[in-house]
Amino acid sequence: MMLAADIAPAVDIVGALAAAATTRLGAAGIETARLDAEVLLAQACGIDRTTLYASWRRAVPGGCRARFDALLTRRLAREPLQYIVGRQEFWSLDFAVSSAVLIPRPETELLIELVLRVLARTSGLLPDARSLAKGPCSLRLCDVGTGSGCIAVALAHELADATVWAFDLSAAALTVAASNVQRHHVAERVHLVHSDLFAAAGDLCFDAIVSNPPYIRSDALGRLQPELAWEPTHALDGGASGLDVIERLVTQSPPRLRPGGWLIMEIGADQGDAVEQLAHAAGFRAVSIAPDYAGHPRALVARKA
């Protein structure tokens, strides 16, 4: 005969405590609610969700109810997910992120669409590029403001031939970045340097600059979503235009480009018209502006002559 003490209570069997914790997140205004209490319940409880499903209807094992509640927690003060696990995928590969850095959004993968692209299609410039080239990688890539150098990392899991540079003001970032490089094997080729956009570059000069900088306005900051006010503001903030550090980047990367180097860079979905004069201004061939997947102005691709 079973006791009533043996029978778990409602709350605490895995399932109804992911309702009840969906409920409150959807209260709470978060849109991804169900996908939040699944990731912090699996989380909590150190499995993943698949397995999480396959003990759906099984008791919370012991210990997780109290870890889940604190991580609840935090989730329902808008930290955003991706801090309170740790973790963020881009590109396919499974990121190391933290309050030090931006999280890594799925429309920054079109920088490294982009960057493939237009590599693939001058390849026939690269045999002259290669012969500059110190060392046994024969292209020079730059990350400006790599944050969780997930951008980095990408470039190089993807070009094996490709040496990456990485600089990043935040020190802070730039230690979130080294975790990553390290996980992702690519040390070798990924050289992660302190340094305010090129003021650290000494006379490098690379085949391709790929930035995601700055770019919202400062007076928008505050009407975005909860959860941006827990990323690092340098990271967002963009100036009064939104143009601050787009404005110097765009401007110093000339100098910074070998002949046919491409310069790469995210920006705002309002900001395509400004940029691309910008560009031309700066001395800038070939100048567009990518859109995302919505359609959105979201990268300039120019080239240098």
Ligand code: GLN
Contents of the next structure:
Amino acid sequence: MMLAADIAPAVDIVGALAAAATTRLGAAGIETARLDAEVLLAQACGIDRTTLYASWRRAVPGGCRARFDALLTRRLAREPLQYIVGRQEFWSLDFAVSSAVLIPRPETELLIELVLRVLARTSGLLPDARSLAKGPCSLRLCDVGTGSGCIAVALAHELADATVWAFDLSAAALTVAASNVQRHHVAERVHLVHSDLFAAAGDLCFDAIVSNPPYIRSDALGRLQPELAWEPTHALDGGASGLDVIERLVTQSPPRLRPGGWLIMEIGADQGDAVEQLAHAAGFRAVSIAPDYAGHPRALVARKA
Ligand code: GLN
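Just the form predicted on its own so far, so send over the form predicted together with glutamine.
Time for the whole complex; same chain goes first.
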């Protein structure tokens, strides 16, 4: 009698493995099943996705199958793809990530655009923010809750004359941020500081404070997609109202800003009115809420008098 094992192919074919994994990931409720299967298989084989496609009908090299199964098991447990492969793109730059840091989100790129826009406008004579790099006086920027360092690195990358102080209360996050600062060759201009908001800031004052603070309401956290459970709670949890850290940040920012300086901060789509009020109460003038590309309120833009 012939057993199933006897008629099963002796080797694993790349395309067949990818298809089977896509089915399993899809059945587990993962919307990006096909993409994830391909990324993980390429990772297991140590190749990029283009090379994977070129090898579609070939046998997987020895050792890949076991590595792929291990990666697939992690993804089926809803561990984010970015933690499994250890990287995420932000502002077209490649960032190392681990479960010690929030995974950079595309909507956070809006903060970088807004900073470049307000600094260009503030400088008046300069046609665009990049020109500030050639200006005589250097900009002092601050990234509160830097996590992977994505905001601080992107700003230092865009503004060659800026110095960025990047604060985080997590020492483990600062280790990841340090690797990204090195990777993008901005270590001379990005200072990583272990600090709860401005606690360790001494008497520093900034031209702009930028932050993507935790702003999800505690009771909503468990109802969102399962991948969020893998990310650091302190990077997401904004307390009972979602506004705990936002309120502290808005209140503590004015004394940390030079006259005419800016606070640019990501917010939840339903927090625009509340955050606008907080900013007015803290004494900011020219307060506005900027929408993201989906049209949702996404960032506070507030200027100190
Ligand atoms: N500044 C980092 C980012 O956006 C981390 C933010 C956080 O941990 N809340 O993505």
